[in-house]
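Taking the form predicted on its own, here's one chain by itself in structure tokens.
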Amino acid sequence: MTEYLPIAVLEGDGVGPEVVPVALDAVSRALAGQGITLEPKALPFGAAAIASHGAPIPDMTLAALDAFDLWVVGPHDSASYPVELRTPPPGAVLRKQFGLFANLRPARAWAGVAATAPDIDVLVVRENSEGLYADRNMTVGSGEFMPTPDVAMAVGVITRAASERIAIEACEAARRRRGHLTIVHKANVLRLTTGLFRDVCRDVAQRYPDVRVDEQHVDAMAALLVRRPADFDVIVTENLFGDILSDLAGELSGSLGLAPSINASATTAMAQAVHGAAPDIAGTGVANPVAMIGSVAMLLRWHGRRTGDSRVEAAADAVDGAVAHVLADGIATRDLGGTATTGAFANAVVAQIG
């Protein structure tokens, strides 16, 4: 009897059409592998859904998502979307309305990739839900606003419930990696939000008597990431911080274009590349899969993990290596300094897995 892994497709714009398919490409045939046939599921989202159905998530696409526990999500151009579309964006709404609250985002060097800082390999995780952004820090209204033209101002919030249960994510990641956590935070300055996220991580740790844990202030660890990054393993922070972070760390080990990144909650996960839509290279065929692909693969670990079912781990493991392979072999993308094409480096990535 054949198993199926339902999953649901937002395709997304720019590269999204691009990425997303070979990312499902390589998953299939790594679950294939496994025993398991995967089922996606597309449903209308980014500009075609407001071509279709007059909004860029549909009512008829968040309804749908509630039966499913897996998603990809290709990147989303909302800054192109008619004005009165623009906000909340998408990745807001679907944030918001699931409860992702834990944003996984690792950066780790390739064999055969010109990386600045060739000895990374972390992790950060982001807490996802509040933080100084507008989009997801109010029950209703937006959390920045003007009082006056001239004066600007934002709310920043963080409670002690989101940072409980995103140090639990990070105690828990440091344990399955290298048993090293590090707490970013900005206390001297922001004494009682990142002080109270700073001190409840400290609480949560002691908890994990098993796992190393120190900490900095997120201007030192940007520094420190440049300089020695082979010192850090998980990287606990709030909001803005990680997204800061998670990009320079994904800069570091060669391109943003390598890096993936899934949001989580306790039952619910989507896969989404930490990079854009990329609307200047949109159907040119020169996109890099490598992040999209590394994010479904997250995907299936942490769907592995949660249901106990080593098989799908094997896969997202299948997929890992054969990337690495690939790019060790010297095929790579544009970004990276080599001539493949999208399709081309995906066929090579599948070609491996087979």
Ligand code: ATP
Second form
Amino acid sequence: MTEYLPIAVLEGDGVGPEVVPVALDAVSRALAGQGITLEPKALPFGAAAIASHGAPIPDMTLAALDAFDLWVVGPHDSASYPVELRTPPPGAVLRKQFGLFANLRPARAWAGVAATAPDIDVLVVRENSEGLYADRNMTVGSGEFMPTPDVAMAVGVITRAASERIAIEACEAARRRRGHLTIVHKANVLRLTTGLFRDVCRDVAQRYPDVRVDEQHVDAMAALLVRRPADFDVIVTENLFGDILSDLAGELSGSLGLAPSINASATTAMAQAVHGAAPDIAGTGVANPVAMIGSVAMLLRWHGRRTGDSRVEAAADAVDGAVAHVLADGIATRDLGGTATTGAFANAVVAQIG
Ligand code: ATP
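We have the form predicted on its own; now please give the form predicted in complex with adenosine-5'-triphosphate (ATP).
Following is the full complex, with the preceding chain placed first.
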């Protein structure tokens, strides 16, 4: 049984140094309640790593990450880096180098938070390693290129193997949730690529007779998420569609500042809030820490399931329960119409965990 839980911490840029430490605080408190000590190991990343090591993701960080199953990663603000260091973006390097193929992005409404969709509770399972993402879908070179200055092209990649492993993730998640899976594609137009994705998902889903399966074209799905969000549970889709639909779902649930996520392989998981570095509010102490706190709670749940340690899952439940309680009490950061600072909100969560 785990007594110490080592975790790699990359604070990142913008609001990262504000939301990452308070998220670790809350989670550490909940783990302590289960007799487990969180052992965070800070590693250089982002603008601070450029200053100290000359690169946003130094080799020593990549080497050190190898020794950790669990990472907490803040946002990066590549646009602020010297131009020669802006690509590839550090997040893409991490996902690609460590094969973090599954991006799990839940979005749910919270009592006490005004949401466009007050009954939304969905999980977007986004394939994270291929599709049209030019920085991930080639071993050498880029999936985007320009034959002439006036012509730009992109190669989209969909493979049977990557579709199968994400479909399995999604079916397993549906089984843990409300047992409903929606396969999202655009196979009426992108017949071969998203058609293959759809067909593989259909085949995998047949192994899960307890999961109810349906499918939608991505454009219809966007409309239906707004019109009747309560009809959906787990949505599995390819990379670009998943990126867009998960932002939509997060916003429908109240604010991007509420949207958590993890990126996972079979052996490693990275907690990273859906939002970016939010440079417009960085340093002002008003960032909403819920997305980051929720991401670390997801990380614990992933680890608890994988290792069979129910105490770690109980700690995740305690964190989520505390956040729900604080929001229901009307304590809220500015993005939700409240006046609580990042620190005040996080303190309320920690006090609630007890
Ligand atoms: P990226 O491309 O890295 O995702 P972005 O510029 O598209 O970044 P964000 O950095 O997420 O997007 O910022 C989008 C908007 O959401 C900004 O107005 C920002 O202030 C707001 N925002 C993002 N995260 C939070 C948060 N945790 N709390 C409050 N507001 C946030």
